[in-house]
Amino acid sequence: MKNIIAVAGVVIKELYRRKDFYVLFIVTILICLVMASVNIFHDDKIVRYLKELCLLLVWISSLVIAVTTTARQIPAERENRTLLPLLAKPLTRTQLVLGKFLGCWVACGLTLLCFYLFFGLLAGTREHMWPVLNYFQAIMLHWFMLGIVVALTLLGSLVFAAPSSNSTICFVIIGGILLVGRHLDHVALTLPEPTRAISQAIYFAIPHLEFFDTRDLIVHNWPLIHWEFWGLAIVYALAYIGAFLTGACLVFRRKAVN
């Protein structure tokens, strides 16, 4: 466990040395502050549009940080010729994969805290209310969703040759799941066999990231999610994280590192 935590610490330090997070965070702040300064028809409910825009930017920024940070981890070690020295130490390939995952996931969690803290302050100054438990549920679900994304991207970095191709493919897959995945079962009913069976198999096999999207609940100030359903979503995320990490460890174990 010490080896995994040591690798994770290096990943976290690397993220905050780079400018990706700072650029996205500053852009999000500027756009949201400009929108917050606009008072359209003196309508108090305009804050809902502000919250929706802010949460959309938070989701986009967090996905960009998660995918781009994870995609370059192991390829960068190979390119910088530091992969063999790492594995020459008392560090197994499985520990390296788990350390990279843990570092990227924790780094994503820290960035989410910054984003949601800004969001909570901005929304609170307009609505004069701070639903802390709602934000807690949203942050945790968002973080575990990013865990699935990080594990998927880490597996892709061991399959595809370049970080750019891996990032592009992961963005396409994630976008397809978020935009089309939830409707795939309804689309499958209109298709002939065997396309219907294949579409339904894909629907049940893919991780449904839309389960973790609680933006509407926050925007419209809806009640808390029932904790048993919230817990089931966490277990669902852990299952996919474990599956992708197992695949990454198996692929990396058989992959040449020279």
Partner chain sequence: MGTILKTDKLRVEYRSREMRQATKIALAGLDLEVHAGEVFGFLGPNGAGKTTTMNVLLGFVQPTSGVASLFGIDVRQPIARQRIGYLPELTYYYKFLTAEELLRFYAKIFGLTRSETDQRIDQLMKLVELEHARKRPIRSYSKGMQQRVGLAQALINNPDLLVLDEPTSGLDPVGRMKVREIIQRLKDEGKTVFFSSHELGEVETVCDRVAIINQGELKAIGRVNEIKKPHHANLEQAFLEIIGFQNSSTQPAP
Given for the second form:
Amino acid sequence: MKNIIAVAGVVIKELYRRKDFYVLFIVTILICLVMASVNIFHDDKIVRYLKELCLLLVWISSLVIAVTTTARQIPAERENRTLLPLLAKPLTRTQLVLGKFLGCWVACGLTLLCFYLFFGLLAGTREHMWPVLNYFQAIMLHWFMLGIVVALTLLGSLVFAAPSSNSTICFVIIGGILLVGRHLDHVALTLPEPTRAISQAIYFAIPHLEFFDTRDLIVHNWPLIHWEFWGLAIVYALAYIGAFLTGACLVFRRKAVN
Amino acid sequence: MKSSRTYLLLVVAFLVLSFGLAADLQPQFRELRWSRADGDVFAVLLGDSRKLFANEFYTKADAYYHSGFYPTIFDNNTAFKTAHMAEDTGAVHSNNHGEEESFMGPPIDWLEKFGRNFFPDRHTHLDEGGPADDLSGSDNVREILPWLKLSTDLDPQNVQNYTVTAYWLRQRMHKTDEAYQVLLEGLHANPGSCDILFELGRLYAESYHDTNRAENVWAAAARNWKPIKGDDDTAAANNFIYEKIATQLGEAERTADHRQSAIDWFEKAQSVSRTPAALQAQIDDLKRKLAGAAESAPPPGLKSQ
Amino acid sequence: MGTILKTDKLRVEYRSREMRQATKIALAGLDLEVHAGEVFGFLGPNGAGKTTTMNVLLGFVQPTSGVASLFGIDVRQPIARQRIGYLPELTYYYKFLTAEELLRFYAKIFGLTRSETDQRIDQLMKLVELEHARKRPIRSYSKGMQQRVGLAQALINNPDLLVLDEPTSGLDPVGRMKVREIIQRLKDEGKTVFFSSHELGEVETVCDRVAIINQGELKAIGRVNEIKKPHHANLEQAFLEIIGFQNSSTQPAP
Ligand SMILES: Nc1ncnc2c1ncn2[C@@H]1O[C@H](COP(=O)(O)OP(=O)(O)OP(=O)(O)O)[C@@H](O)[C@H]1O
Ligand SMILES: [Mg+2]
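Following the display of the form predicted on its own, present the structure of the form predicted in complex with the partner chain.
Every component of the complex follows; first up is the chain already shown.
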């Protein structure tokens, strides 16, 4: 565990010493502030469009940060050959994978906190509502969703050699799941048999990231998700994280590093 | 490395700033008649594809009207063929058929059933029902306005946008002046549009209580109306608006006791109506009164005696 | 004197990813034995298989056949690496960390306590003469400085066996001398050093024994003097003859 935390610490340091995160954060803030200043029919109580836009930016930024930081972790270690002195130490490969995962995931969590803090302030000052529990539910779900993304990307970075191809593939997969994952079963029903079985298999196999997309609940002030389902969603995420990480460890264990 | 990031950041900041300024100044620009073209940023940026976006935003506004939920092409959306927000304004007649309440149908597997806990899937409107259930007549409908505005900006030729926007602004937000501005903008972009003229007339009549002007505007609308042949939705919508204009004019004439012209208007309305029987009662009533008046009313000469 | 490092008929083949390309035999049955407390020089021309041998010893590459062991433990077990320090060739350490942070990170993996770590880092920074730069990010280091950071990280756990892959590459003459001194000092402390090098002069002065390999095969092994003797020449000429390099200008004078 100590080793895992040590590896994670380096990943987090990297994130805040590289400036990408700040760029994204500042761009998001600027866009939101500009949007907030646009005057629509002299009504300053209109807030949902602003919340929606801001959340959309938060989601995109968080996915970009999660995928790009994770995708370059192990390839960079390999390229700079720091993997060698690291593995020459009493650190197992499993610990390295877990450490990288933990680091990326916690780093994503920290950036999420920054983003949601800004979002909460922007929305709260306009709406004069502070639904703390809603935010808690949404942030946790978002964070666990990013956990799946990070684990998937980590697995990808061990399978595909080039970080750029890995991140492109991950973006396509994640985007696809978020946009059409929910409807795959309905689509399957309209297809002829062999493709139908395949689509249904895909539908049940993919991690349904769209469950975790609770933006509409925040934007439209819907009541809390039942805690029971919320908890189940977290367990669901953990299951996929576990599966992807196990896969990553298996792939990595067989790999020659030099 | 460090400095190049700073530059990148600066460039992005400037871009955002200029985009914001552009969005902010666009209305002012429009007023400057000498500005080039129709001064539309979107037209320059997107070309004709902007209509596609406009439609998207129009749908988005309707989704907002439904407190965030909207059926996708994969769900049963026959209950949503006409945007409810437009239907409720009375600007369009309804094409909706299908079950509104369970528009999504039962979930077809446990995964879908589970997933439905994570997004709003109940049919609610911003001004009724809704998550908190205390929204009757709520002015929460304001939330649909930005999308309508965006939609109008992108596709100024879509008259429904203007009438729907104006209706919600006027009826629920009590922003009569803004609604008036919207309609004028709409008329500017679509000179003589009878939908917009009709809504403008309602605004004069109901909000400014200026019946004369209202009637003039409606009369202009009726003059501008041209029949469209066919059985499709466009023709139906075209007839629907004429029916409403003619009915309004008929009502106005009746109030002013001009029974014959009232009957004329009602009959014109009937000629295009999908439910002619509903108007028949009014026409019969008027005819009866007219006949009664002709019989019982003594000639002027006699009356003075 | 115990055997600390041993390879037995070690064979490594690199199967190339692309079809139609022949399998590359990097090591062809290498037998090596390094005893406790000695400085062992591992020599060979470019591509001879030196780095490959070290990769096997550290468990990065699975041997095709044969076994390798450290401290009598098979290298496939991670415990075998607890008491070794390793300096890889051509490594670019995390640019965004400072030397001190890097060493602290590695110390954590070895499970050193905080005070041990502080003490050790102070010692090492003095040893590799990076005290002035220890709080600077590694990004700003010169090549020689990076090489010295590498040496420091190899020593962080006070290892009993050091595996150094070309420790002096990229260093100026003063730096090389320093590395020789460090190796000498480690030897005096009773440590074992196994290192590869192309600097035959320095090998001659510091090594107890050397091995010369070529194309994955062991060509000679023994004390420096024993290797030089049959060739009546310095180590460099002996090396060239052993690997079968024929050139009139390098023939020794009769
Ligand atoms: N990953 C690999 N895939 C295929 N061949 C490899 C790989 N790594 C090394 N080789 C080959 O194995 C042989 C031995 O390489 P190695 O790196 O051990 O040489 P070396 O003795 O360290 O050389 P140098 O002095 O240049 O460092 C070389 O012919 C090299 O091309
Ligand atoms: Mg080498």
